[in-house]
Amino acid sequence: MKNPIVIALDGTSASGKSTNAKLVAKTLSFVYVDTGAMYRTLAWHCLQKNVDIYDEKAVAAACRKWKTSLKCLEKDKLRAVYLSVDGYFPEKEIRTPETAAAVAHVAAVPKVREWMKRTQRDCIQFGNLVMEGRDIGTNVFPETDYKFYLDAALSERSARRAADGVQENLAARDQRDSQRAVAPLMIALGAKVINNSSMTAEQTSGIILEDLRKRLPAPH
């Protein structure tokens, strides 16, 4: 395909990115790329070996050794990119708590992120992307046109994230990732942004596709 479509859908923890993406890759009939994931996969990963997630030497060494392949399966009507290591990608693996405490670390080293952007940009050989992240519109595709930008209130994203069962400190985590040294979190130049403190995932997926729909080249 020529010059596949990128769409850039960043924000904070529990904004809705990972739902929305999925929504939207759904009706349009894009490839969905979850970015964090990849993360949580270098997390495991270094977790499985040993590597101490706080040795920025250690953890750029396993990102700079492990074996990976980028693989594209459709599954509910949605064609989605992971991240394989060994031939094996660790689904549930990457979402458990242990996980979860270590990608912060993990996804700060520098020599991480760059390598994440050279995978994350060879997903283009899937085709059309909707690209969810932290620094997609901002570092990975910021020459993409269609750039989205989704935050709540840090009260509801809480709500959000217990009502998944999941216990964890999002200012935090909105602290670590816009302080970050290389690739912050920061809304990327022409975003458009979106606070869906009360929005539904249906409301805000649909602001998005109408936005799409007025600017993509035919036939989306």
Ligand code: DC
Second form
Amino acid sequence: MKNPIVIALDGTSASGKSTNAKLVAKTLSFVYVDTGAMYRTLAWHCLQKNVDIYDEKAVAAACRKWKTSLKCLEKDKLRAVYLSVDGYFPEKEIRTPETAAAVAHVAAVPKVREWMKRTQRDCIQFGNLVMEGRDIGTNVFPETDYKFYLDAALSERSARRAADGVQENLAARDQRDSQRAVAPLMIALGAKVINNSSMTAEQTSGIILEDLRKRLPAPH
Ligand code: DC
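Given the form predicted alone, corresponding form predicted in complex with the ligand:
Then the entire complex follows, led off by the chain already shown.
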């Protein structure tokens, strides 16, 4: 495929990035990439291997050495990219409270972010992408014209996580994501900002799709 299109969907934790990125990817038949899952996979791997997640050098070394592969698989009519480590994708393990608590520390390590950027840019091999994360529009694919930033009130985001059965200190994670030195969570220049506190996922993805339909080259 010549010059695949990348739609960057960034935003705070529990702002609806995954749900909306999947809806948009399905509608446009693009490939979905969850970059948070990649950071979570490294955090899980470090916990498995007893790597001290507070030791930047140890985390960077683990990231340099781990054996990973990228695969594009179709499930429930959605094509998505999966990062496996030693041939295994830890789908459930990366959603545990232990992994959630560790991930922002791992994600703050500069060498990790370099590795992730390279790997995430490699996903273009699979075609047009909807990529969700924190730094896709600012750092991973800054050249894309299609950038969106989702946010919602903290109380609403906490309620969404609780409804999923996850109790998490989102304020602390937002703070760590926004204040890290390398590629912090920021609104990319030119990004369309959507505060979806009182919107359904269909309404949010509707706004995104309406905007894209005006701007994407035919036949999208
Ligand atoms: O979206 P998520 O909750 O699965 O993200 C997990 C963590 O990974 C979150 O604390 C921020 C970090 N992350 C990041 O730093 N950059 C990305 N592009 C995606 C996630």
